[in-house]
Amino acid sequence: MKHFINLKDIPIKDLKKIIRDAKKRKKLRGKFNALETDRGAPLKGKMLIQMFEKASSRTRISFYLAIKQLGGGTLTLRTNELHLGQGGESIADTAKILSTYGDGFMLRSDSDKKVKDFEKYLSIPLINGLSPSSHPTQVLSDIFTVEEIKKKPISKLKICWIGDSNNVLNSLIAASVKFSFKLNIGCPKKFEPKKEIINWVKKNNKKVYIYNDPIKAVSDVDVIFSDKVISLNDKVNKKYKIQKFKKYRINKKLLNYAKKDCIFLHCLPRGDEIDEEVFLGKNSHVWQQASNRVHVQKSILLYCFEKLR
């Protein structure tokens, strides 16, 4: 049983193998219709469990029609739909009861530690939908999604992030650390990554590059990511986060500082730190990025399940 929570915590061998797995099934699916299963199902029987702390749109169909494609079945829940939200049943309660009914559980959590609680008590296997500090099958999605487009390692390639510091990041300089690429990061002074990511990055002998200066961030670059400023739940003075972030819209002007091939990949929603110029433009590729979750999706269930080949 193998869990996927957190790209750190996940050997660089096992990443790389999920993704050469996606691009194999990408190419394999042909012209399938949506709800068409793999050749072989291999994952036939299983059935995969989703809760939804948070709401979702990319993260739910990708993950309803991954396990579909493999031959499983899905069941999705809010927390107010369970004695865990309603009743106050304990996570190591409910997680007992998953374990018995489901094959996996896919949980989209508000809160780092119930990510780790139901890690602790479930005896499935556990996939991180997202989480406050992390994002990991939307960042290894979006490697995925580099890789085909630019048909090279990431590793050979510039990777620029501008915007707020928050879990897609943190997962994006997990990527970077294991797969050995350069990350400039662009964001104004007081939403800079935390110090303890940044020691990490250190720990293992690696380096990300913090500007406070987006024209530095992107200058030079082959792909540039982006985020919403205003996330959902974000507690914070919103008129003054803007405003600090106003320099830091992503404009054709600040484009063409980056690579003239640089792509342009957002995990969306969107917001206003995107022009709309770019955001539908010749470099920016967020459809086939928001498709390929589907691919990749199915392959971290199969390494879940532990029928990755």
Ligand code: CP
Second form
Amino acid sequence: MKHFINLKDIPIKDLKKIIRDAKKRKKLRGKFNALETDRGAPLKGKMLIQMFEKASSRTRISFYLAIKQLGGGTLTLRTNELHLGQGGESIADTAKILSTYGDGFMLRSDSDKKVKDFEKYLSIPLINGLSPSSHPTQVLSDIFTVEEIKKKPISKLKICWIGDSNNVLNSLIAASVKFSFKLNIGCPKKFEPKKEIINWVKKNNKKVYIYNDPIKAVSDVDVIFSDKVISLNDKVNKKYKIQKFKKYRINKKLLNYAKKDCIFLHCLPRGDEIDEEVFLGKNSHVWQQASNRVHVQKSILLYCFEKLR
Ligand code: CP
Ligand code: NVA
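I have the form predicted on its own already, so could you send the form predicted together with the ligand?
Up next: the whole complex, starting with the chain shown before.
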């Protein structure tokens, strides 16, 4: 069994294997209906328990489809419906119970400590479906999307992030180290990535390029990523933060500084960080990006269940 918690802790050869498998599976599915099972039903009879402490549309639906297409099933829980959430039951006991009934556990948590505690007590694979510090399934899937559209390994492309130094960016930084791609980050000085993350990059003899000028950050890049300025449960002064990010809003003018065939990606949901014109424009591939999560998460599930060929 293998967990999928943070990209930085997963060997690059495994990450690449997941992407290769997703590519093959996506091709083989052709025009299958959403709930049709892949040939061989590799996860037949397996149950994935999903638990959400925060809202989710894409992660929850795409994992539902992923496990179904592999021949298994899923049960989706909200913490507040469990004894755990009602304050009575410990993580240790909850993890034991989840491991008794289920075969895998996907958790979206509002606490990195909880993710660690579940990892400690579970005897089934744990998948991090977004935590305050990372969103690894999203970013691995985004690498798949970039390579699918650009038809090149991501290591040959210049990537840019315009936005907050949040969980998605942390995973993108980890990916830039693992997959060796150039990453520019455009954000206000006050909202740059945490020192410990930059130190980890340095320890790995890599670099990310931080600019407090959005034009410099997007200049000549192949891909622009963005995300909401205010993440779920972000306990900041919202007015102040939104004001600080005003000049980082992605509009047509800013896009013109990137390569002509630059693509725009966004994990969604979106806020005010992007103009409608760009979001729905020809450079944007956000719907393809969202749908690819099913394919990549299937291969992540197979990896966790040690069924990846
Ligand atoms: N991108 C993403 O994880 O979306 P949800 O919050 O809807 O799951
Ligand atoms: N950074 C966002 C991602 C949502 C998928 C959040 O944590 O809310």
